[in-house]
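This document starts with one chain, in the form predicted on its own, laid out as structure tokens.
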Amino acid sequence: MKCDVLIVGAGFSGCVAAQRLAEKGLNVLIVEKRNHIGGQCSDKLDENGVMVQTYGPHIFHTKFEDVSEYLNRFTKFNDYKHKVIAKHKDKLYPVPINLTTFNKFYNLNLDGEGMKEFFEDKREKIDIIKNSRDVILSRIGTELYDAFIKYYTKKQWDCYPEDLDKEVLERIPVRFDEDDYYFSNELQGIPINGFSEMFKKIIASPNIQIKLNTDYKDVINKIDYSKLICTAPIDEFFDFKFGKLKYRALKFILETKDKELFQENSVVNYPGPDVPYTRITEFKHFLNQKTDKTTIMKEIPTWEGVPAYPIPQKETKELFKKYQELAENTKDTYFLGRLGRYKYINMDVACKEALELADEILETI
């Protein structure tokens, strides 16, 4: 086999990269090892006809108007704008937490000057921020910070925050209006026919091949490339040369509910220690699907299968920039997405930094 780009992984970066790179007629190659495109955001119908998307809820949003104008080439979205809400003692707050999730757990009827001037009184006042812990108790204090923080963070991560560096916890908000929509990005929705067909629609070019189900272990020597892009995990390609990088991965439970709602919110979260999973997605809800039955998804992490997130701590940061060094002295060789450059990022980031290293890659053939 031969190409110009050889592409590892169809996730949203390997996509996205083929597609610009592909325009610009070059011939590229993407080898998955899963049996669809997509990766993490792959969705389909369900046998009760509820787009479901497989890896748990992807919503797609962003302040980057070049990213937006991009995807609107190969799908339309519709203007779904995300809420979550966390059941907490058999009550439900809206989260991030703003000032109706305040007065609700306070049972205080304040505007958002006295819910701050609540917390000057309420907050711990730690001088150096250390940690995710640290962030938290310097704005709100301990009250809110056990009920909706602290579980949650333990079972999503498997340790408390004050073992995570601050920054997991720094892009949490705390509002002090009535804003209760999870993201602040005007641009934001779902694919109208879900993100599998907007993935179809991008890696279309006759200039793409695909191969599925196939490990690119066993072929990447078969095949005559000049650039290589990989998006898997970038300690798995150096074959854990300095040791096993730590990722996060997620435990999904289907169910399908004999009634047209199950919830009256796409995701609920459960932020305390009493039920093992974080939160339950209701998918119907996205598309404003009208179907008999629903499906429901909750959501277990755990340290099995496929890894998804990448751990926030110093000494995974210190390991990863061993790996860090050794790819940029590798050379026609490159890594892209949350695997390939073990860093936590949206959507929007995965297609904007694909196709930037697209950019760059066209300039040196």
Second form
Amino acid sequence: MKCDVLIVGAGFSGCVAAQRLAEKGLNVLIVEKRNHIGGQCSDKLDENGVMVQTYGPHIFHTKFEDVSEYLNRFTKFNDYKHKVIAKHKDKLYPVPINLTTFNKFYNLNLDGEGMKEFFEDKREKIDIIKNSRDVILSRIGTELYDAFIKYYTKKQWDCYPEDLDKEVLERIPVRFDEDDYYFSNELQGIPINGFSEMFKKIIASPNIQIKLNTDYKDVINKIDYSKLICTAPIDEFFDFKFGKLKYRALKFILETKDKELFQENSVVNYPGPDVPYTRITEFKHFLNQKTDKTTIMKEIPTWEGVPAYPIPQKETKELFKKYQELAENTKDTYFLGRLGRYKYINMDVACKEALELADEILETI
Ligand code: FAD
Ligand code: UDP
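Switching from the form predicted on its own: structure of the form predicted in complex with flavin-adenine dinucleotide?
Let's see the whole complex now, leading with the same chain.
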């Protein structure tokens, strides 16, 4: 087999890079180990007629207008705006923590200024924010932290926030108003026909060939290519030369409920240590689907299975650096995406970095 660019992985990163290169006339071959495209973002209709996102809930959101414009070439997005509710001791609270969460939790009726003053007393005065625990305690002290953050994080990452880089909990704001949207001021939505349909369109070019059910390690020696983009784990690419990078995975439990609706919101978080799952997603909310039955998914974080999350810790980043240096010295080979760059990135960043890398490669040809 012959191609200009060989791309390992048909996830968001691989598909977008392929599209941009193909649009400029290059022949691209994508090799994907799974039996479908879309990677972690893939979805499909289940037997209840519900669009289920196979690897957990995905909501597109971005502040990059160019990324949004680019994707709008391949799909329309609906106007879904994501909200999350957390269940703590049988009561429901909006998350991220906002004025409503605060007043309900403390049984108060303060305004934003009152909330700020309240936390001036409670919050810990930390000069240098070193980790994810510092991020939260310096804002709101321990009580809300214990209720909504500490054990959720322990379940998600198998460690407490003090052992995670600050970037993890910096993802989550604390709001002093009643804004209960999960993401701040961003373009957002769900592709109206699902993510997989969007990926099908993205890679529809005759310049793109795809081989599913194929591990690149089994075929790479038989392919004649000029450049390689790898979106598979970088440590695996180099045969774990410096040791294994850790990735957190998820176990998904799908259940059909014989009722129209299971919960009032698409996602309900379970931040307590009493249940092993972090959240329950009821998918029909995303596309506002009307069906007699409903499908829900519980997510249980684990160390087994498909790598999903790079671990944002000092040690893992140091190990990654060694692979990165090796990568920089590997001719005509580029790494991309959550696994290739070992970076906790959202879809919009995956898309942006894929377009940038494709443009960089095009300049060299
Ligand atoms: P992947 O989707 O992992 O693609 C890599 C591909 O490489 C996979 O298809 C894999 O099968 C393939 N591959 C691996 N090894 C090999 C091999 N040896 N040979 C051939 N192929 C191989 N982002 C958001 O913006 N909004 C959200 O709401 C959101 N929710 C998320 C929820 C969860 C549970 C998770 C885990 C992530 C979420 N994300 C979200 C992030 C989003 O999933 C990623 O940004 C995106 O999937 C990155 O795409 P990628 O192509 O880099 O990686
Ligand atoms: N988090 C938490 N409680 C919540 C939601 C999130 O403690 O109710 C923490 C958890 O450590 C999580 C991090 O905040 O990994 C980032 O949350 P986000 O929703 O951005 O994570 P994602 O699911 O997108 O990876």
